[in-house]
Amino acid sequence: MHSDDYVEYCRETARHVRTLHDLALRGRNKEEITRQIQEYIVEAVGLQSGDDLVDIGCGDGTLLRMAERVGTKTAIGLLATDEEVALLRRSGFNVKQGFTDQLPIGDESASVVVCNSVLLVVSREKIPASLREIYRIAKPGARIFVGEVPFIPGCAPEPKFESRRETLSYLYHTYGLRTWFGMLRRMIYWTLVGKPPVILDGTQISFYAQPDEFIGMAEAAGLQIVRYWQHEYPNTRNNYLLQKAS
């Protein structure tokens, strides 16, 4: 089985992690590139002492510590399931689970919103409704950064194969022996346990858009562009600097 579900696999994310830095879905060096890229969000959104702060997909709360570290009133971060919740709770973080379109926040909280390479998992169908929760939870005059907002496609989905050995077939001949024992082993596992074998691959991406159909989108929902740029990693993603008028 396949899922492309990006809650499950957020969930079997947190329910397998080694360090709480692996929330950040950044792979390799996980650690450096979320500091650095959290580091430069502080910077264009000019983060300071009195803001609240929303992180929407605070990932493993870098920059919740960082504002923390800056003295901003509140820092309240905001994950896709409970079981991510509960692992940055037991590290003393300030977040509760909600889904972009549906921001368990209240009305014109937050003086600085960041939603970071988070819409790109989000369905076409539910941008709108994410834009205009932005809005509504965002102070008049509050900073917000939307970040990783592809203006492409993304890759082809890997293949999707009925039984297990035609998946353990392809993953020898595309990847090496390494990750074919590593799907072994789960499968394997999964076989022990009695759960069914699924694949999950829910980083792939759902939403993209060019610039002019972002800011249109962003500009229906009542927000106001402040610039955009290219991502510098990888480079098919912009960056938006938005605001909420005063």
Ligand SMILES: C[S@@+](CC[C@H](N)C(=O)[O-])C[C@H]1O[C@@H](n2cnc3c(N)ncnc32)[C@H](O)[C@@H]1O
Second form
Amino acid sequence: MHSDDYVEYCRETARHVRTLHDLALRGRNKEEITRQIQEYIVEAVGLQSGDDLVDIGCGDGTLLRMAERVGTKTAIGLLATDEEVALLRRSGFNVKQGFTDQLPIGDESASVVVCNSVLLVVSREKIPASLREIYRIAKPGARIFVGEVPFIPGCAPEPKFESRRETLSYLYHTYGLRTWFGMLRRMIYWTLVGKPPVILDGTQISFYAQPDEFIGMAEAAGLQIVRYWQHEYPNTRNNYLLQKAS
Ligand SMILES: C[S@@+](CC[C@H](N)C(=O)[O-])C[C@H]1O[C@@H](n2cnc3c(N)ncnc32)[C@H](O)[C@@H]1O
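Moving from the form predicted on its own, what structure would you give for the form predicted together with the ligand?
Once more the chain from above appears, this time first in line as the rest of the complex follows.
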């Protein structure tokens, strides 16, 4: 699986959402987990009124809502697909389609840049360009949060299964009857039309790096490290607080 497949996974998710929170692409208790994560991001970057926030890969828009409450001057979110954009726009969010390595944002326009749980699905060769893009859009003195960067390869956010039965059982126990039934219908359809039952599950981590390597890449893009710490769950990822020199 390549990172472009992950974009297809985002598209598929947007086409079958039950609630907007599905766009955060987290499993159980997604709403609560996403809220907690975005709350600590708000705290880590010291988000305040008057800030200009860019949230790269903004998921279900939770951070954008929090920014609104804080009273930021602007808050814009970027998403991988037009399907996700359409859903969030319908709920009143200021969002655009854009990839990490080509941000549709002007130079030096953000006082805060957040990119959480996104770089892990971006292919390694695009990471330097993605970090340079963050540097380009950041105002001098900007605070930058790059979160959930895995330091080991591995699987997440969803497990992979060899059989339809295992897949269905996992979906039932994790997401409930509706998701189970939706997948069952798709599987029956695939059988009828003779399509292979390939599910774009977005499991593969495309990029991971040890802190030394990641900090080196960020510094090569012009960014300065403020601190980094281990993410709580899963505990195989690091969060980085960076800045652009004033
Ligand atoms: C796991 S969700 C994380 C959402 C949110 N940042 C959070 O922490 O709740 C991944 C997000 O990254 C976006 N995304 C995926 N690939 C991307 C890429 N190459 N460039 C920019 N965004 C991407 C998706 O649209 C999705 O919103």
